[in-house]
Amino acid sequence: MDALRRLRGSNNEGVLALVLLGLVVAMSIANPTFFTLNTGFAILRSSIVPVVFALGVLVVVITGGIDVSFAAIAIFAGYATVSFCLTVGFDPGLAGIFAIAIGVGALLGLVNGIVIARFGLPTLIVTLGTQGIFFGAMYTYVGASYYAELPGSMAALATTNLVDVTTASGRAYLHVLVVPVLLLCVLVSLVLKRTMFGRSLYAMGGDLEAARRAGFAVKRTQVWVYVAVGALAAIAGVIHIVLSRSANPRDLVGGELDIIAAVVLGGASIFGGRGSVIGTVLGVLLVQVIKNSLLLVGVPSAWLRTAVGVLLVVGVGVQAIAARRKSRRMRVIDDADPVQSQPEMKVGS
């Protein structure tokens, strides 16, 4: 039983991996073109940006909050950085571009964090509001022009692949940006598991008041959470622009549901206090495989949003049922305690 429990994982990562494997096998049987190197690399490439987004959303969800402004922060930070570099004719290199974008993203995240921590407002309402504010500010003060050319360092990175081979199905290539994204996953996992900051996030998600009484600086941690989400979103925004080889201020809009669904499917509790990086990465891969599979079997793209919506409802529904059963078990144990203690009183008398 212990071996099965470890295989299942604390957040059902093992179950999710089996579902993902079963889906790949089923699709490979239904359509042999699915199980090719080209399809595998295509799914990994399409998962690069969602994984970075999902890491930020995971951090917020663990604290019991929700953030829907990450896409707006991502395109604001990435587009503003590219616009600045092209306008002044200055290419600070990849390190400089990422540093500028992260600074912009962290600043926008700081706005979210201060409003949420200072006034104690619902995170969904605040981030919905700031999402509109960030988009409006970008269109007003940064611009809405489409850039087909990027600064030299970004353009060079856009054509750099880790693996590039020609197969019977055509060219199969894996972009080099998959490596820093993997390193980012390891870093976030270490922060969540091995640092006091990570423990404070789980404590806040479990019970905010209990975390405060335990000595955690709740408000300060909330601010840092949204600063970190803003920084991660900015990284995703720059990566998206590099992979698409252009800067469009209207990109990334409307993809928030996919990311939140992937994080919830990955085992993160929408009620807070639970979640892991491994489960989140598996959740992103599952959503990408499902979308790819539906396209391969000829399902219209309009139905992809429906499929993701159904996955989110199912994931949250399963979590709600599990939480209700756990609550019932706790009530049964509480009710049983006085009965168990009654015979001891008789013995003592």
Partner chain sequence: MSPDTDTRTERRASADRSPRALNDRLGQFTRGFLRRPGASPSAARMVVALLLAVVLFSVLNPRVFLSPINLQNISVAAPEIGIIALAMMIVMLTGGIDLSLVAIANFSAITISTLHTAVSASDPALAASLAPVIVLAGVVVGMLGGAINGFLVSVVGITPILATLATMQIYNGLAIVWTGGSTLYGAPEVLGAIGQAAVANVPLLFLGFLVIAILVAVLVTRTSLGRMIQLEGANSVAALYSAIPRRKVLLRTYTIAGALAGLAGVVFLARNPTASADYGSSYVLLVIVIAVLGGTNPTGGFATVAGVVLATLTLQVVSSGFTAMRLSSYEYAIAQGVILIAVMIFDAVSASRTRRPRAARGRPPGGNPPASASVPVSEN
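Can you now output the form predicted together with its partner chain? The one shown was the form predicted alone.
This part shows the chain on its own.
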């Protein structure tokens, strides 16, 4: 029983993995072309950018906040960097490009963080506002033109593959950027699990006031969280530009829901205090697999948006009902706190 519980994971990661596995098996039976190295690598490749975004969203969601400006930050940082390199006509190399972009992203994140922490404002509405500001500022002051040519180092990275094999159904490529993204996942996971900073995020998400009284520097941590999200978003922005081999200022913004949906499906609680990197990665993979399968089954791409919405309702709805049932059970045990029956109350993890 204990082993079973451990397999299930503290945020139902096991259940998610099972659903994912079931979906893959079902799809492979329904359509043999699904179960090929090509499809697998394609899904991994399309997951690279969402995973980096999702890591950032996960960090905010754990603290009990939400950020909808990350896509605007990503495209701002990536596009501004490329635009700067191309107009100045100098290529700082990959490290340089990532450094500039991360600097820009962190700065934009700092704006979010300061406004939210200093004045204690609702995170959703602040980031909705900054999303408009960042996107408008990019169009107005950075530029709105489409760059088909990238700086040399980025263009070289775009065509570098880690694995390049020829299979029965054609050649399959695994992009080299999968490796740094995996490392990033491990890094975020270590920070969340093994550092005081990571623990303070969970503490803040569990109960902000309790975390403050326990001696955490709540406001400072909050600022750092949004800086981190900005930096992660900037990395995702640069990777997106590399993978699409062009810098289009219209990209990314508008796809925030898919990321948030994936993070929430991955077991992170929107109220804060819960969530894991493994669950988040599984959530992103699930969304990507479903997108891919819908296309393979022949469902028109117009249905994709509806499908993600339905997925979100089902995933979150199941969580909400389970949480309520759990709180009801807790009430039976210690019949003292009538507030427990409120469905939206946080359930101690």
